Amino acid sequence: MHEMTLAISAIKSVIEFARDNDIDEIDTVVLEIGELSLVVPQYMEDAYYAAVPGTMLEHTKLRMDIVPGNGICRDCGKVYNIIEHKGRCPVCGSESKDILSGEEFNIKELLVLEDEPE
């Protein structure tokens, strides 16, 4: 399960970013995961929550934004979802394509708790 390795790496990056930017509390970590990235969202969620205890992220929420696995047909130029169409262009049936999106695995954003004004 490579999700645990990815989760630990993301957690370390978030903690380092928070320390470097004097951020004390993070409410939500948002990951961007592509449909073609081979990251299973449920496994990532399980790995994240298994890895955060004892860290500053222990009480954070995890949100995952899924990026569609889109490609463009090299033969006819049609943009289509690769998974939905099983890798074949829905217009001409070609399997020749360039991937446009869906291979991402990024820390997209951190939602930070703001201090209450005094």
Given for the second form:
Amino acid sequence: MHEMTLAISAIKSVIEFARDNDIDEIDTVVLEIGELSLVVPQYMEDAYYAAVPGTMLEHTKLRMDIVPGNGICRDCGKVYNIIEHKGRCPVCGSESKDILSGEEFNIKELLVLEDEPE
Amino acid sequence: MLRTIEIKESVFANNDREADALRAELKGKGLFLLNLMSSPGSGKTTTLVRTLEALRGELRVGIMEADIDSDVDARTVQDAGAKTVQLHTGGMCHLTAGMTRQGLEALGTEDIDLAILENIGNLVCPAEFDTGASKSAMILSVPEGDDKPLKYPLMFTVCDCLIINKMDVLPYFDFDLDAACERARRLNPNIEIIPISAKTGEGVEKWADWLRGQVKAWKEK
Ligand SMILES: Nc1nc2c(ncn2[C@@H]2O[C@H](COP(=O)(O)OP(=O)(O)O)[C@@H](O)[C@H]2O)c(=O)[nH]1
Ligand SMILES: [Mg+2]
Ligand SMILES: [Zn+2]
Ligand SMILES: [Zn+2]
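Next up, the form predicted together with its partner chain, please; the one we just looked at was the form predicted on its own.
Complete assembly follows, chain above in first position.
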């Protein structure tokens, strides 16, 4: 359910962007999803395809680019993957860190069919 | 051939713009909107009933109930004397600024000073979606544990006030009040923390005072 609400927000944003930029046919919507974000990609995919019928995105494909959840240890400066190391610095064991990436939930880009040269 | 059109915009950006617009309108009207969030069962409705008692005859309050899909909560606060509207959220996990705007329209705001949104019981996505509220508050109740700030950091970061509810049962739980406060302040140094018991009424006056002060400041500036 969580992903459905988020999918609807994403779809709404894409449709507004397309309208504002006079884009009428989209092939693929590309979302950027951080490993540390609230979004589970598999659920997002299901939610997306369940939500697009009846909208201008009905026949679009969804692509999801996953951004690794990286942090920098506040104690020793090591950069590490937070998911892989369960939030604990692999060098010094500290849990204190600043998140560098992985919280994003962005509409990254749209792939559209190239206009035929006139 | 496919051509790439770069957007690179947060899915939340649209909602953020709508929220800012709503906030500016409310400011213009001098109407204060409080967004109240918590896990299910932390005591939002009970705290609201206490709040209505404390503010009776002072501020005209309107309440938007989004917490559950039945109208039980709406009736409870209506019985306590507030103008109320039940928002039917049909399994949604958060409210957007657009839904909040519709809720305010359904409530009718001409004759109130303070609108309160009882948000859907969830500590996750309501934190991501700005409702357009003047201020946000959350309730953490003692039985939920003092480690909630570690599990749901964003919620503690976006709230202006943290109510710690069910203080009457503190002796029966290994809830460390100082640890909870310290964890919340580490995420949000400016957060106002008010321990209360919505059951006994302890601390409710302090919460009502905070709210009064916020409403006053909102109307003045
Ligand atoms: N012991 C105790 N119980 C409380 C307190 N506040 C609320 N409750 C109880 O907690 C349950 C959930 O409260 P409710 O206000 O419906 O929570 P909501 O789901 O956040 O709106 C109810 O059974 C309340 O009676 C409190 O301060 N102390
Ligand atoms: Mg309730
Ligand atoms: Zn959710
Ligand atoms: Zn380290």
